[in-house]
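Have a look below at one chain only, the form predicted on its own, in structure tokens format.
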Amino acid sequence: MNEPAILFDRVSKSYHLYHPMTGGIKSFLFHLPEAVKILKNSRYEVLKEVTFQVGKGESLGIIGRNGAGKSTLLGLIAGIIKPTQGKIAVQGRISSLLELGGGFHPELTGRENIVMNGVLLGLTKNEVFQKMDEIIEFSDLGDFIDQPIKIYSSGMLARLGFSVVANLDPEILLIDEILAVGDMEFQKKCLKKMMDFKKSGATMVFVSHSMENIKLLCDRVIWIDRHTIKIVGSPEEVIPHYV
């Protein structure tokens, strides 16, 4: 494997779960240390002891039921939350599309979101304008790129959240489900330029319950199950278990 672009070591995340008091805060206080034993102990899982890596130009995809943990592991990676335990590495400049509208601000309209985003990314306005031509046209917004965004479709949100994020030449790109939104023809634009990318050596990391995307795109496949891996390899090794 290439040098790794992404790397997680036994890493896992959890969170606290909520206890109303049913005794009532007299209660509570009276058996203080068992109730603060309960709290400490109660917490769920999210994601248990993951290892692995992600070599620098490699496209990885992430399969498993809803709720089995895929998400918060894109989530990890990009650094939007942080493990409970564990390390986790990243070495490259990120672009995540992990929900629709994510780091847009609704009142303003889809040209300034472009430019917003891409100075967030890490780029200068200049090096942003050079491409504005260049993701205005692949959003096939026309005139709606200059309305504010809260006007805005679930579909025509896909279309400008990717066509950012596809087209600022990141080095790792986080994908979350895109492709399951929008038209077809909008999907086939997406895959086209997933392919470009890959071919082009950067990293990709894709979640996806669409196994021919998978087998279209990624060169291994990790199954989370029951927040953990089951298994690690290439899609041909994989997705006949998981499905």
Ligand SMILES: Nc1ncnc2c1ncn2[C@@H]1O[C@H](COP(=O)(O)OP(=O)(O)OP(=O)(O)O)[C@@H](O)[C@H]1O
The other form holds:
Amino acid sequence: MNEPAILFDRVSKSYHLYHPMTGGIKSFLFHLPEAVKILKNSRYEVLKEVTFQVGKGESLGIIGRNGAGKSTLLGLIAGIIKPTQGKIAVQGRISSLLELGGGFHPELTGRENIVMNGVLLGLTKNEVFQKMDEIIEFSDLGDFIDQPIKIYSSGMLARLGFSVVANLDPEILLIDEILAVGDMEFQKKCLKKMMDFKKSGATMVFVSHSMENIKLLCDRVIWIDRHTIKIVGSPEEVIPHYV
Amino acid sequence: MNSKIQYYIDLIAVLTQKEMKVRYKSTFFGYLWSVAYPLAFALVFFIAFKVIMRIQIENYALFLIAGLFPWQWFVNSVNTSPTVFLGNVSIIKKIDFPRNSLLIATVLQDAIHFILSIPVIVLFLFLHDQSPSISWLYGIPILMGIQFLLIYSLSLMISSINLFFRDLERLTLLLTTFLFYFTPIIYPESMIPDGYKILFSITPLSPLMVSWRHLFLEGTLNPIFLIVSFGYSVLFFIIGSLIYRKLSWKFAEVL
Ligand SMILES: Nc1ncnc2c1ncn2[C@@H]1O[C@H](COP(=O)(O)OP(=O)(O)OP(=O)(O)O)[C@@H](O)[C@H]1O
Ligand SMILES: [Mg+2]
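Shown: the form predicted on its own; wanted: the form predicted together with the ligand:
Shown next: the complete complex, the earlier chain at its head.
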């Protein structure tokens, strides 16, 4: 494989289970010794010493049970959360679709959100405006594009979200199983778009519970189980074990 | 490098526009509120202190307005700062971008409203047979710069810490109210009794607010006040930046 676009070197991520501080200053100060002890000991390790790389232009699938740490892994790649230990190196501009409505503001219209999201993802306003028509056409939202997105259905949110990230020419695309809420027609359209991506040499990391889509899109699959990588391999190798 | 600057400009422009839209969504008067608010306060203080308590200050209405408009900018930004990150959960949790740009946008938004309210001060000057001074041309940008830095730095501290100690929202409201009465805004600094002059020196906003009033009413700037208020701004900027740097990587986890 050529130069890696994403590199994880013994990456661990743990969360505090209990946040005494959100109970306010008073409860924190009054129970200071306990609070500090709880804070120190109640760590929940989501990922433990995870090491892998994704080559430029490769498509990686991530599978695993609910709560296994798949979304956490994507968050780490996107740089939104930081690892507790280990090193992460990412090369290339990332576009990510991690959650329905993620990166959007509910009060703004679809069109305004496209601009804000594009700029937050690292483009200039002009670059976003140049792609505006393409994005709106892909989303197929019609007149709803000028309505505030708080009135959108979840499928409509998925349409808007995917249309933005897919049409911003990212070098690395991160997708966290949002396609499931789109209708058949839109899912097909997205899959086609992602195939095009693959052909154009973009790197992709794709979390999904749909083995069919994983087989279709991914060169390699990582199965995450018990905080770490259980198996890595081609979809044909990994999926039979998982299912 | 150039495209990096362009990116920051666009980022802040887009976020500021967003703030404007969100803040005044479905209100009828929109940004007129930012003028109506300090005017309403001016009226209340005028009745309480001039009409009822008969304070001995000439042109008290003008005096009040010259202090209340800049104060309004300060208090609006600082009091909304605890909720700036909380109100943008969906973008902070999903996109890696410089989080402090959200604060710059909020402060900028209130700064724009402040600029838009300056004509009201001019109007009041004319009503009192006075007129704006030429020194406004450099005085306003200087004072705005100092105030911007001060508000941004305080907001950086407050909004970052508030994600971990949510009490800060109430505390900020309380402290800004105290600060308002301990800062010479509704009374002149000369009225503070000798034993209490120390109050004037330790409230960080006093030199700035007094400078605004002197600039608007007399067209003068006191260099010592400028230096002191700039010093406060830099001090808070350093503290705010340290706190932000220590905490910002955790924002997406605690939201
Ligand atoms: N901010 C957080 N604070 C504390 N714990 C968290 C936080 N985010 C995630 N977790 C925990 O980390 C674990 C992994 O979560 P994650 O969202 O990565 O799972 P997932 O594999 O994406 O699951 P799913 O298939 O349901 O989407 C879960 O047990 C979750 O409770
Ligand atoms: Mg998930």
